[in-house]
Every structure is written in C-alpha cells, then in structure tokens.
Amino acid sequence: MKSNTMDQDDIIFVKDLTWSYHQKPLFNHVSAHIKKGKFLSVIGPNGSGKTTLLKLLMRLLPVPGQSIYYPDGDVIHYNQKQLARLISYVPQQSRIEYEFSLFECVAMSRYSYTDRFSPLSPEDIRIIDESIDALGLSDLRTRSATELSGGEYQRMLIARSLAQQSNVIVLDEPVSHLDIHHQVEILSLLRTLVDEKGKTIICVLHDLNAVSYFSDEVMLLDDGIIISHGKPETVLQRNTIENVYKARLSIVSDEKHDRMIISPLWKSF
C-alpha cells in the first residue's frame, strides 16, 4: 500500500484527487505518486482523462486545494514563475502562427526567469544555445516557426521545455502525428533527457510498444480511474489491456530488449 504523504523520491503526489467537468465527476478520490528521474507514459482509451490530469498537473484547470503537491508544497500555492521553473508542458496540438523564429519560439521560455520587457541576458542566450544545439536545431536556428517540418516543430516544442530548465517536462501526445523515424527519434530524445539529465518526463502515448520501450512506469486510466501504475510489465498485462481498451491482443516478450511486443487481433470480416 502506497503512503498517503509526499515520499521522499516523489516529485509529483496527487491526493485523494476529485474533479468535476460541468458538474460531470471525472476524478474520484484518485493518488498517485510521480518519481523524480523516471519516464512515465499515461495511457488510456480516448476520453479516460489523462489530457485533463496533465492540465491540472499544469495547473491549466483549476485544481482544487490539498490535492496536487510538488516538493514545496500545495500546488495552489506556487506562483507563475515557480511553477514554471519546476514543469513545463508540450500541448497536444499547438502551431505557431506569427513570424517568429526558431530562437525567438525557444527564448520564451525564458519568462520565468526575467522581469516584463528585460532583455535578454548573456546566460539567458547561452542556455536557449545549448538548448537548441541539444536538439540538432543549430542550423534552424533563424528560420521561421511556420516553415519548421512537424518533426522539426515538436524538437523545437522540447527545446523550449528544455531552455525552460524545469525539471518535470509535460507531452501530450508528442509524437501521434509524426512518422515512424520522427517518433522514434523524439521519444530516444525524451529518453536520454531522463537518462543524462535526470529530467522527469510524463508523455501520454497511444502505441503501447513504444510505452513498453522507454517508459520506467506506466499510468493507465479508464474513465477517470487509475487502473494500473508501476512498471510496464506490471500494468501491460494482457486481460488489463484487454479489458480497458476493449480489443484483443498478442503479447509476447522481446528478450533482447527486455521489452514486451504488443500486437492487436485484427479481425476478419
């Protein structure tokens, strides 16, 4: 049985979580503790909430008191600036539709640390630099958001997150609308921000391979309840898969990679 206080390792506990959408009950009575330095994939059918606990993990819904604690406490009590230098958030869907460029997209994220209208500051530069060389972005570095490959967008989307210095990085859904090669590329590259900087990733993810492939630990929702959490060859069982998502499986195990290989029973009609 899990402690219903803050551990020592955690650096997110949700308790006792009860949320309403128009007076429709979503959460009820839901906790949860989040690992500092692990990768942690959300998964679920559509609709069983794991966009809406990313926004109140965000603080983008309003959250009720007593219920979200990041390491300095209540999370109703941090500031703008405080929160955004402990998490930062890569939307679902999100385009840029003015003339900025590369750099300008990633050095907003430098907000939290300036006063309204400061320049920037050497370091300011010097970490939105590093941030984007991280992401193999130097040689875009001028050219206009609007231009960027969807690829090239979600890098620059994880540089800001990254020049942002928080140490909780936010994705939903990083990856549904790229290719193969750009999926693989961007959830390594989540990987190794784990990996080599200790960073904590909470990425909502649909292919149940790729959660088996780089997560530490795994949520999985329905209908507003956390079915399963722990590591994913605890929660990707397949009669827990099967229940939630409706749909029958194969599963078999990929000793090389200590993974498991998730495949659907496609029906014949």
Ligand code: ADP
Given for the second form:
Amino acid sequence: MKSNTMDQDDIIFVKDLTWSYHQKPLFNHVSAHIKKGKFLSVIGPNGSGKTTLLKLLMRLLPVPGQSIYYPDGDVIHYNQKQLARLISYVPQQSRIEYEFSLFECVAMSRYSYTDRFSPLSPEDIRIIDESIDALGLSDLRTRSATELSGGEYQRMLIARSLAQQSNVIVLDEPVSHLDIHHQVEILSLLRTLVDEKGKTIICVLHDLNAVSYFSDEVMLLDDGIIISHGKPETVLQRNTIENVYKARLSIVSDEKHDRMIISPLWKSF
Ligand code: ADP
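Right, the form predicted on its own is done; let's see the coordinates for the form predicted in complex with adenosine-5'-diphosphate.
Entire complex below, previous chain first.
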C-alpha cells in the first residue's frame, strides 16, 4: 500500500493531481511516488499525457498547489533558480535557429548559478567543458548549433542538462530521432548517470525493448490514468500492454541479458 505522503526514497511525490486543458480533463486525482536515484521510463500511447505530466513536474504548465512535492515541499513554492538546480529538462527535439556555438548553448544552463549578466566563472567553464567532454562533443565546442547533426544536437541538449547539475533529469523522447548507435550511446550514458552519479532520470521512451533494458521503474499511462507503475517485468505484461496500445505483441524473456524482447506482431486487434 503506497503512502499518501512523500516517502523517504521519493524525489517527487505527485499527490491527487487533477489537471485540464481548457476545461478538457486529462488527469483526475493522479498520484505517484517517483524514487530518487532511479531510471524511470514513462510510456503510453500518443495522447496519453506523458509530455503533459513531464511539463507539470517541471512546472512548465501552471501546477495546482498541493499536487507536486519535491524534497523541500510543494513545487509551487520553489523559485526558478531552486527549481533549475533540482530538475532539468531535455525537451522533444526543438532546434534553436540562433547562431550560438555549442559551448554557448551549454553555458546557458549555468544561469541558475550565476547572474544572467555576470561573466562565467572559471568553475562554470570547467563544468561546461566537462559536460561537453562527457558527451564526446569537445571537437564541436565552437561549432554553431545550427550546424550540428540530429545526434550531435541531442547530445548537446543532454550536455546542457548535465552542466545544470540538477539531481533530476527529465527527457522527452530523447532518442526517437537517432540511429541505433546513438540510441545505445545516449541511453547507456543516462544509465551511467544513475549508477555512478546517483541522478534520477525520468524519460519518455517509445521503444519497449529499450524500456525493458535500461529502466529500474516504468510508469504506463493511458488517457491520463496511471495504469501501472513498478519494475519493468511487472509493468510490461503482455495483456496490459496489448490492451493499452491496442496491438498484438510477442514478449520473450531473454534471461542471458536479463531483459524482455518485445515486438509487435504487425497485426491489429
Ligand atoms: P503524450 O505526450 O502522451 O502524447 P500529451 O501530454 O502531449 O500526450 O497530450 C495529452 C492530451 O492533452 C492529448 O489529448 C492532447 O491532445 C492534449 N493536449 C496536449 N497539449 C495540449 C494543449 N496545449 N492544449 C490542449 N490540449 C492539449
């Protein structure tokens, strides 16, 4: 039985969240405990509410009071800088058209630590360079953001999030536009951030195989309802997934690699 208050191992507690877009209800008394230092995948069909939930967690939409709690209390009481140090956002791919260099794009994340108009300190520059290096982008440091490939741009967004030094990183479909090599590279990096740096990753993913392989926890949404939330093997049950996605699936356990292989049968119900 889940408690109705924030647990000690929670980084975020969603309590009875009710939320509508222009009178159209989406979430109706939704609650969830999001655990610290875990990789949480948020899954569900298109339109089920994944992006909206992430935006509410980030307070990018007007959050009702007493609905979303962080370790220091109700999210509505955090100021922008406090929020930015706790949680950073890698949105669905949206490119900036200005001629900022990759370094400058990553540097923008440091404004939660500095005054917007003061110069970056040597410590800021060290953190920015380390983040760029961690994503293998050092050679592109001075390249204009408009001249990065899709994979490079995505890695730049993650470097920006790293340089923000938030405990929680929220990512909306970070690998959807990438080839398999870059998908593996980015998801492995996110996994390392959890395992070695204790970060919490909250990530919308569509590839259920990647979900099974990389996540500690999975939250399955359908039409604004959390259908299931728990370990991948608990949530990724054939009946549940087939009903929610309205698709036939084959699910096989790959014990050698401790994961499930999930593929559509390419037949609709
Ligand atoms: P998902 O990320 O799972 O695809 P979304 O959170 O984007 O789902 O959308 C959930 C529901 O909210 C959908 O029915 C969508 O049409 C609706 N919705 C999303 N954004 C808006 C908006 N800005 N105004 C009105 N309705 C919206």
